[in-house]
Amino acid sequence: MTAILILFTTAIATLFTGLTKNRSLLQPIALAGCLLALGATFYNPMGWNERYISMFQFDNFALAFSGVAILAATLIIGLSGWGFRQLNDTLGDNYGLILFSLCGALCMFSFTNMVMLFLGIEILSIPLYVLAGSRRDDLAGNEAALKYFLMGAFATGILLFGMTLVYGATGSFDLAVVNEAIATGKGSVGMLQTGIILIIVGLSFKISAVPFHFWAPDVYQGSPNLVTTFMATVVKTAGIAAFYRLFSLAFEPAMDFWSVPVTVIAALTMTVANMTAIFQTNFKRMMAYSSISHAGYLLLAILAIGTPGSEGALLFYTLTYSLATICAFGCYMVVAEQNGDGSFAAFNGLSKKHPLLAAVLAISMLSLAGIPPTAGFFGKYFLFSAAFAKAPWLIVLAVINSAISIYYYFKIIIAMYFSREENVYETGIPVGVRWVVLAGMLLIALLTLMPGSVYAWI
């Protein structure tokens, strides 16, 4: 709760600071707020994180995932000095909207009532609808905002309908009461099962799982780079963590029913996304399909509910995935904006001009592909191990898809290190980007050396 209050106050401060001439203070204010919230997440002398507050429960699960989301947002704001450099009057609005959206993510980590889940999703999503179309003169950005808004509205409607049916079957929105009602066989089974299916569909839209993924490539490509980075990391983490929390605390007694559709969605998501990513030539579009494929891997944690270590595996995976994605987008921002080209060709000869960026991007791609001994390899190993007992054939499919993903991740590495053509890079690496990618690489290195340390957070 302390972290949410800090982030909310910081968001208000950035909005008012943006109205003044001191816009150079916006990034330091946002960074300070995120760092204070990160500290408050793990150290809270007032004890607010140890008890129920209304429809919240700040248990270890909520605090650990809040730490991941705030850390990712801190790194993204660190990139904003370069990513937002062309904004003037709307600079404070952009910082405020990112922080408000982060508050929604924290609500999605700690809810104990489906009403709070809905509110958290809306607090997370509404600022992003605006951010996706923040470049008003960009037709691609306007298209992205419209598609994101329409698909988000449909997904929310489906989710609410599912929650209504669950309420009709169990008589409550409270997760513990719903769990007890399902375990004791109260209410209409048909109504309950229909509600669970609709909730799966609604949440699958939020994490861009197949076949509810069709909005993601266009939205990721058309949105500003920092907004895309936020969607691919913080929003993805919030969606899958809320999915896990809801189904572990409320719907676990009905696991025999809902595990079948979740298994099908996970298999389709991994396969369709990886096969489609092979044919992409634009970096952001490739990363969109990469994000979709990782949603398929993350759904394995939902199937592993009840298995010891599943929460820790999900936490470690989201952390390593977020760090690698942020570092990759940090490098892309510098390369693509200097060349005016978002295709793979923009990276030709990067290792000769900017060896640091090339090394960071190469490590990020290797981690996303799950190549040992990177942190991404351990993330997939922990997650696949947790889910193997529940769906062994699905883990075999996941391993095959991980091997397929190597092909398109290595396209970037080949362009940087083995292409004969070289692009001209007129400027050096911006200071903010340099520090963020170095911090991201340091964290990935620590996770590689001490992968088991993250499990102590839950």
Second form
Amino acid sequence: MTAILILFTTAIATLFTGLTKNRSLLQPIALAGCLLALGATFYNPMGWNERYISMFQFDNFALAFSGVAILAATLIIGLSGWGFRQLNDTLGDNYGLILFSLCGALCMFSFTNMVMLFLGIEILSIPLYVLAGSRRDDLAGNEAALKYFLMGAFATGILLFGMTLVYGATGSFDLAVVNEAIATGKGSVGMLQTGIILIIVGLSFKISAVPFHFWAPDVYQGSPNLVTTFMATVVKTAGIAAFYRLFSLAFEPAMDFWSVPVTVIAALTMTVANMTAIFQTNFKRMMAYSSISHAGYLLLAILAIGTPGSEGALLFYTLTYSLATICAFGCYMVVAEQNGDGSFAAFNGLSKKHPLLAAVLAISMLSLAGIPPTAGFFGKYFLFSAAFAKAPWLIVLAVINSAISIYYYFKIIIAMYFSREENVYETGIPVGVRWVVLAGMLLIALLTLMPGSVYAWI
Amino acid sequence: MSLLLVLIPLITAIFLLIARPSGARTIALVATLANLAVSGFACMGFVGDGSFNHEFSVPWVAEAGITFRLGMDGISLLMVILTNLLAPLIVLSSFGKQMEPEGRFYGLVMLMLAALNGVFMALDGLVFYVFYELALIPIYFICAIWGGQDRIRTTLKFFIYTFTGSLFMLVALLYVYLQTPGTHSFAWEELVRVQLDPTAAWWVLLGFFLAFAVKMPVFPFHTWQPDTYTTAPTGGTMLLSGIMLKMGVYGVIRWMVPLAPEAMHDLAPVFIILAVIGIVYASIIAVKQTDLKRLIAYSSIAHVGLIAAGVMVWNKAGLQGGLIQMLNHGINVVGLFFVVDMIERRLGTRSLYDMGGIAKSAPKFAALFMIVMLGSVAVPLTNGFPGEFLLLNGVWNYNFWLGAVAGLTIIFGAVYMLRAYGLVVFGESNAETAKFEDVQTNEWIVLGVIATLVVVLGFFPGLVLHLTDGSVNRILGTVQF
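Now that we've seen the form predicted on its own, could you pull up the form predicted in complex with its partner chain?
Whole complex next, starting from this chain.
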């Protein structure tokens, strides 16, 4: 709760600072707010994590995931000094919107009532619709914003309809009450099951799982780089964590029913996304499909609900995934500055001109592909081992998909290290980017050395 | 002590990769020699009763039963000796070439050594897996950066092939791990103790087999190997053939058979027959090769096929033969690839038909090449002989016909190696080979050490057999099928 208040206040502060001429103050304010909020997820002197009018509860799950999301946002804001440098009059709005969106994510980690989940999703999404179109004279950006808005609104509608049906069947929006109603077999089963299916569909839109993923590649490609990064990390984390929280706290008694559609969606998501990613030639589109495929792996955690360690596995996975994605996008921004089209050829010969960026990007790719000993491997390992007992064949499929994913992640490494052609890179590495990628690498290294520290957090 | 063997190369690697100092080759050489010294010390206080010496253990993910645990019994110690004995030779053999940027090349080699030492000493399933995969990344970069023609496609094929194989091993490991009692543990002893039901054991065994069969490689999983060996730079080829493929054989002995012996009774014949097919198949192809490097690549498949067959019959002769032959094959194959590299650097070709008459212009080279070649053919009193003899004895005891077919390896080996040697060294010299320069200092050291080892280990195979005896007895006693 403290974290939400801090973030909200900071967001207001950035909005008003944006009205004045002190543009240089904006990034420090936003960073300070995020760091304070990050501290508040660890240290909570006023006991404000209690349940709050039956809407929130900042339990360990919520605090841990809030930590991941705020950390990701902090790093993204660290990149923003350079990433947003061309924005003039709208800079304050951009920071404000990012922070508001982050507040929404925190609601999605801590809700104990479906109404709060819905509000959280809206608080998260609406600023993002604006952010996606923040380059107002850019056609692709406008297309992305419109697509994202239409798809998002549609998904929220379906989700809301599902919640209504669940309410009809169980008589409450409160997760604990819903859980008890399902466990005791009260209410109409048909209505409940339809409701659950619609909620699965709605949330699958949000985490861009197949077959509800069509918006993702265009939106990722068209949005400004930092907004894409935010979508791929914070939004993805919020979506899957909310999914997990809702299904473990409310719908666990009906697991036999919903585990079938979730299994199908997970299998489709990882396979289709990986197969499509192979054929991409643009970095951002490739990362979009990569993020879809990670949604498939993350769904394994939903199937592992009830297995000890599944929360820790999800937490670890989202953290390593977010770190690697942010580092990759940080490097990409510098590369795209010079060779703007974002094709793989833009990375040719990067290892000679910027060994640091090349090494960071290579480690990020290895981590996303889940290759030992990078932290991404432990993420996959924890997730797979948690879900193994429930769905062994799905794990085999996931393993095959991990092998396929090497092919496209390695295209970047091949371009950077093995290509005999070389691009011109005149831009140096901006200070903000350097610090953020180094911090990201340090955290990935720490997670490799001490995976247990995060895994056992919840 | 065991931690030191991983840490020395690891720290050197990080230093070389990040600081990119000048004189990287010297630093790398010193580090490999230090590692060799440490493994020498490890031998001194060694207790050869099959227990684990020099154990090092810290919890890694305590909640999930993962412990960073290293230790050595005789089998591990032999592999560690192999790795650290060949490492300085491999580093030294790259001195003749400009590997730019140097810090990156030697850094990757050192990273590779850290991983290899880790693989051979890991006593925790997940630690083993992590090191096993870690070894893949540096060798991928080495082959793809400094390789020859078509390197990018070939190495990516190699990477995906081996990585896929080992992912199935991960699934198998995971399955066995989830059968351990309580909060689960990856400790070797715990995993061995698990009793699998027959169907599960089949799948587990197949998962492991896929990983190790690709790595060795065993027919029909060998298709990546000749291309990769041929395109890789010589240092990379030496690492791959001398040490890395032993990870597969070692994995069979330490992990595959002990973890799923329940299914070995049914599946071992299939594996052994595949290995024997590979011996004959690769030997026949080797006879037809005109590219010297490719020829040795195929001969390596044949030799490893015999090692695999011998190990999987799981009797004393087979295991002891497999172990001693792993060491000797490593020595010989590194020597042979070094010879190829010397020829290629001087003549600019690897085609057997562009050579000939080198004996006249470079007699010392011809003599050293002869010793290494004889070791590879397994002539008695060279190092190749005791291993192949024991292996064939092992396979023979298992099944007469299989032993007879596997025995063809010696005949074929003599055919293709003598043919290659004849075409390279004897006959008419041409304009290029007439001015073939004889061995230089660093080449003298590498080939001299290898030739000495070929002879010494040929005369005194007992040195090695003694080392592994206790461990082989113990593992045969505890794991039966």
